[in-house]
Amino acid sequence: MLELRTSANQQVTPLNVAIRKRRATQGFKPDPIPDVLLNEILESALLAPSGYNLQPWRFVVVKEEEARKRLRKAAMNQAKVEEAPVVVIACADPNSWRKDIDRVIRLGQEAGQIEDEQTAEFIRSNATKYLSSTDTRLWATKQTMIAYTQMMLLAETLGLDTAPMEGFFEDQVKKEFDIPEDLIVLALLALGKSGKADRPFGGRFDLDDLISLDKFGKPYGGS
């Protein structure tokens, strides 16, 4: 079983410390999150990798006490939703690429990444061809969860605690927060300072249980 342990050759950085110490926080203090930290966390999500730079994620930041109470009802009455000073609703927009492809190309042109109209048309054509023939709900979900994870881990490195949450009624969340019907509500992320002790680390499977080398089923053999 993979354990939380350190070794002489382990590389210690704020990020891998945060990854090893992160737990789903069981309860939060009411202490507010400074805007400078919250903005940095949110911006980290927007800087996540994105296919064709189409950025199909949409986030709703829930801060007001009354709004958090409403979200708690839609989230199976989980107390931490109301306790945390901030809860982020992570949504994916499977159809955003149709609206945003031209805007993304303009951004690339302004940044000097797309140098001529031939390159712009090549990107537009490739993106349209791929996304017209793929499951865009799955595509947008994968993209958004990368951004969501990036936000969660930066919060941990900044000294905050987090609780990723999947327990909610999507239709109720959409209704309470005016989220368009064609978006997908994927997860909630509660942010703040922990008010309860973390549960003990539950352990993880070993590398060879889940990771293969060169072909599926061949043990990785990592130490």
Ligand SMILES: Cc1cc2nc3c(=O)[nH]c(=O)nc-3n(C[C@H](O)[C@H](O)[C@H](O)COP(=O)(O)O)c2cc1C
Contents of the next structure:
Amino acid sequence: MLELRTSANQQVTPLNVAIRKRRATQGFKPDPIPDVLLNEILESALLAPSGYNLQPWRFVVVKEEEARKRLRKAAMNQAKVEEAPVVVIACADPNSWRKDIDRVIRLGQEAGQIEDEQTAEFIRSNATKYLSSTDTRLWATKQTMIAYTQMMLLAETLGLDTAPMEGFFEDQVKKEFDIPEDLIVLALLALGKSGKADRPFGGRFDLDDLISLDKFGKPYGGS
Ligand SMILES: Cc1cc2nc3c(=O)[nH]c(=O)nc-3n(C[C@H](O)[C@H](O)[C@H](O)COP(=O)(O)O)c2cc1C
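Could you present the same protein in the form predicted together with the named molecule, rather than the form predicted on its own shown above?
Expanding to the full complex; the earlier chain stays at the top.
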């Protein structure tokens, strides 16, 4: 079993420590999250990388007590949804690339990354070709979970606790929070301070179980 050391070999950074110490939080205190922290966490999602920089994620930040109660109902009555001062609903938009491709190119031009019209046209036609023949539900999901993970890990490094959740009824979450039908509700992320003991570490498979070297199935040999 992969060992849960509190520090990673010689490389001790707040991120290593947070990755090793993070647990899915079982219950939250009501203490609010200062806006400055919450905004930094939300921006960490927006700073995530995505294919063609298309940023197909959309988030709903649920803070109001009444809204958290409604979300709890849609989330199989999981108490932590109502307890946590903030719950982020992470959604992916499989169609946003069609309307955002021009916007993304303009952004790149304004930022000085895309320097001429030829490059802009190359990106536009390349992205359009790729995405119109791709399963964009999977594509948008892939990108959004990177942004989601950045939020989760940054929150942990900032001294907060997190609870990722997929236990909810998507149709109910969409209805309660006016989320457009064509979006995918991927996961909830409760943020706050833990008010309940963590469950013991549940273990992880070994390097050699899941990681191959040079070809699939050849043990990596790092354990
Ligand atoms: C995307 C995702 C969805 C999850 N959904 C739920 C959930 O709905 N309810 C819950 O209690 N735990 C949920 N979990 C927590 C997992 O059970 C937990 O992460 C796993 O058992 C490993 O434990 P650890 O995170 O404490 O290391 C979810 C985790 C992830 C990453």
